[in-house]
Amino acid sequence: MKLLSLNIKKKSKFNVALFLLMVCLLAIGCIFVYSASFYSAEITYGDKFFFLKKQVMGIAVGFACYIFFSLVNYSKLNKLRWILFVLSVILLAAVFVPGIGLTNYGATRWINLRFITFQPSEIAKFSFIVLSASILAKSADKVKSFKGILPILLVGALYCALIILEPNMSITICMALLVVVMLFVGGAKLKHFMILAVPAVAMVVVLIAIEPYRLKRLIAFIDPFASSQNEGFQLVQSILGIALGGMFGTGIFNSRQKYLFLPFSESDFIFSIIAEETGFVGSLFVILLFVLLFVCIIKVARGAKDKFGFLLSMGIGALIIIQVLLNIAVVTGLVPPTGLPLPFISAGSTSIMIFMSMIGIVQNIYKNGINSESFFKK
């Protein structure tokens, strides 16, 4: 009886939530990518079905890399560091190379593989967020003082150069704001952030200045409706996708945007589909099982058996609620409009099987510490 009684208290080491947000957001996203584009790929492609089978693919390949990386100990991450970040480097510079890297809409952030097209700067985030995981989690006393955080701080620069350069300014920005974040959870003094923080804009306002289109954007961005044909485009038929869900939405597959309305409805706008399509509820909805997911990534990172395994929860929870909020951000208008994939949903193999890889890596943090005493506790 007694060792019965042990066998029940002993938790499962399988997080069901983590597992079914992650699906639950992964069908919405077919729903959605299939909903925004079949008018647009039936026009371009001659098939329906082209974005929701690309869809469908990078899932099938992120569920190998999922099981695989919530199979093999995440602490191995820690060994690879290195090697990721040379690999990242490589492939991010690799974009410029004649007949290796592809340019489309006049930015080079795929590298063509003629048997498949990924972007190195989604890898280059994951490759941030082990590598900082790693230094803070070695050098916890050495965060607070700068020479401590420098490391960090130029890996994270030199990224963000190379991206900046494609040109991918929502990438960018989407890494800045995650070296914030790593160095925040590892302990970095505020006196550091207040120092960075005049650079940092100060490089924004030169980043804007120096790129016409980007000076147009965020002018369009103020009274998008004054270019309403032009720079403005665009966040005006998202805006107008948006307010024509209204509470409840016009229904699934009934959108009207999608038809050649709004530019990228599969991919970096197609929350405002989702708006259109299942109104302010679904929104929410939607929203609710971001927020239930960072939640649940959270308290894995809180359940962790040593600090790498905390930060590496946290950086990649960071990442997803980052880009999240980025997206619907620049969707409804708060902030200038800028290419960002909504994780889990939209279309583009590459970030699909990055972040279904970070949640096995974060099921693996979980099954190695739910049994284990806290880091924490210690």
The other form holds:
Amino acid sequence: MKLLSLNIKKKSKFNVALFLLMVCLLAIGCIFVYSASFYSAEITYGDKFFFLKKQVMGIAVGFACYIFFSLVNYSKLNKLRWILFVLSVILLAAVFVPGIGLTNYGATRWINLRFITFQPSEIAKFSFIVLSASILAKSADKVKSFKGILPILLVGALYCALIILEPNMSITICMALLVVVMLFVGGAKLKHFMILAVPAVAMVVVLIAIEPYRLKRLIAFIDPFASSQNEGFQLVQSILGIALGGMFGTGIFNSRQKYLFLPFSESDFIFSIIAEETGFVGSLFVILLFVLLFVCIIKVARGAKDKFGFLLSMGIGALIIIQVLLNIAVVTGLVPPTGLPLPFISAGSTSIMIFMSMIGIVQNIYKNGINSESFFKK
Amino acid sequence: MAIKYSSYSMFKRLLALVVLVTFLASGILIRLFYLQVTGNYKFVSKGLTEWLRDLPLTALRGKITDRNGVVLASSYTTYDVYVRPADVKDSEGVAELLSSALGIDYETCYQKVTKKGYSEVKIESDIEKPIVQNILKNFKDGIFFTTNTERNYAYDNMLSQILGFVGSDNSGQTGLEAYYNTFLKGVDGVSLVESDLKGTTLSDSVGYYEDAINGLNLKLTIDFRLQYAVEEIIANAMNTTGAKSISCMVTNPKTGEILSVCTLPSYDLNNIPRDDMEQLNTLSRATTIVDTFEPGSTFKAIVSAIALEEGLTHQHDYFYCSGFRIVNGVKINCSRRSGHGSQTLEQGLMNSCNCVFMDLIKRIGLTKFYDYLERFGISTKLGIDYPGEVSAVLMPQSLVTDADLARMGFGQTIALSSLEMMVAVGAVINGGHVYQPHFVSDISTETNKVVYTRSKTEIDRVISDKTSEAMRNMLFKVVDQGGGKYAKVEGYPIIGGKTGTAQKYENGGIAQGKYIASFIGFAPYYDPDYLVYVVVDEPQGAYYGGVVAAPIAQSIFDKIIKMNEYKPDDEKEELKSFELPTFIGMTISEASSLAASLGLQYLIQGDGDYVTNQISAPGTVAYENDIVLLIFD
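Since we've got the form predicted alone here, give me the form predicted in complex with the partner chain too.
Every component of the complex follows; first up is the chain already shown.
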């Protein structure tokens, strides 16, 4: 009897749904990274498994991270918040150091450690969630004053500034949305958002003004078919592919757009390939998986034992869903194109490892929260 | 259970977040539903043009042959060589192969082969099949060919105005090439292959292939042997007469078939003077069909026939010519100012006396005359299978004075085309049948399946057999003893005809010293198979039809007589005749020595090694100096 109850107790400390959803998404990712890239990989690298191999390696390391974070008590992150912050700032700055930073497609976003390249901005997003959750959890009343939320705003602004310098518009937007969500759920006053909206809009205008290609992209977005050979090319290709998918898709591995028509088909635009090969039904299924994952994480947040855990879990859920919605909105032509990976699915080791680590953390919050009183019920 | 305010507020905001996410996710799903389900056809049709690459397959234009199958116009395929840099695996090898096969510089070739950012680069245009086969022997990936068709006219200038030419898009622009373009052009094929963005064909491409359907072949009523002879005769006549232009037409009056048409000067259909549009427009006019002129005395044949048919005169009816007639106060001269005196209708035709015909047309009267013009097809269009046919230029009936009508009696103040003259005179001698003239006898497919056969079309019946016979006999006399005697072929009294001389008009007045001399004749006169019309525009020196045009017609009749074995009136024969032997199976040198031993001329068509066919066929009667066409296929 004792053994049985122990088993039940152990099982109850592991959120199976969370784990299965993650694995499911990772598996879908592998299939479509291969499907989207085997033709171009064969031409470019002479190995049609090139991207799949990298993806599998990323997932392997990601699993190690997942296990590590699910075992280490998440409250340790609370203590590490400033170290994480300093590390993030150093890494973001290091991108600009010649020899360390790696420039691709006109942007310096990667750090090259010879054996692996990774994006510091991915770590920065995580670091921000930890830091803001920590500050908001500690000063429950201060959040009502502008002064109280100022540290969060400053950190957010610093990250945004460093990321936009790379430049990386999409992660900047992602970071800005994360700031808003953290403050919103953390309890900041709504009128403070209004005050923040003014400089935010001004910033967007300035950013477009200093980089004319952004305006071109914006115009191309409004009518991509007018510049289908230039700025609108990628979006047009994405939409054509999605449309070709129809209700049930062209069948797995049968995408037409992977034949070099759709750039970044294995990373930022992988959803277009999924939609093409599996149709509306498949698209709906993938979106449903993400929404379920989000709901699952939010439920873990609600059961967290303290406010830090709640905000941390909620922040992770928010980050995932923000990237998913933004990514799919870009691919379907609902918002102007920006490069943002689809969590767990797009090719890209850093993104895979960070998101798997986060699920590990959520798993740990669940483990610690399930048998204790939720902070909601204190 | 007490819930802290702050926690409660967070809970509400968490709920708000979930609601917002659900809302946004729904928006995305609606967009996806639109793109993939309700609106997808709009986008997919756009995608097809980039997913499929179209390789054109050009249909071969149909052949044009004479009535016996002698090829006059045909198309052949040329190739353009392209390189698709994305598919090239061995750049040096490809450049080497192409530069040596095409005889172009290696460096230029290599640059094209390795050109980045182009799906295909053209290396050379219009190369011929052997070179393509050479390249295919050592074929390397990345090379491909497209086909074009080129038009070739076997006899350069022959029938140039009638055949017409094609444009660079291979569609007929003038003449029969234009009129029968729909039949000749064929249907281009389509070859669609699936490719990647750079144009590389996908290995599992399903593709879509529809072969080209080659154009239909036209068989003309033209008789190549006659045409060849006529072209030679007219070319000689251009030299002897110094004329601005000479045109000639030969038809079969029993059917309306056009056997030969020649207008000189002409131009080379294989080397069209496209840079001089004005010259090209002049040279490519089929003047026999699209231009009118005053025929002069040849028209008297038609006037006589009408008067006879109406019973207003007869062969031995008497007329008196004093050298002129005064019609309504206007003095109109006869060709001989001193007058022809008293003469019969037959003699009037032989003398080409204007007074006789002024009298006859007065008897016919304006209304009846105009009525006949319409029935003869002169004032209406005949519907020939050639673009741009004109009908006669006639004064409106209400404006025609008695003097005008009198002049029409001898072919003035009325202008018509050679073609209309042919059809009307054809009816005068064939028993009164107005046949629609035509060029095409049948249309067949590549595999010689006949899809259309032309039969003779009678538009109207205008005079009786009796009248026609009387006309034939009188016109025979004109050649035998009258003004057309220079058309007579010695020993063969079987030709009838009428001469004509007309002054030319320029800017509304008579052009001094400019004449059109003409002769229209037929053979054999008792049952005509051939009607010949020769029109000499602005001859130098002598300008009478009987002197200038009749001898040209004589040469043509001479040829016709030889071709048809018409019986001479006595047995004294100048040329020896023999049965044509077979040339089939011989090489060029064997055939040429045989032809030389028999005194035959020969023409060669095709590029085979042995004679596969010959025209005329073995066993037909041939004469010295005849032309035999040897076909090497």
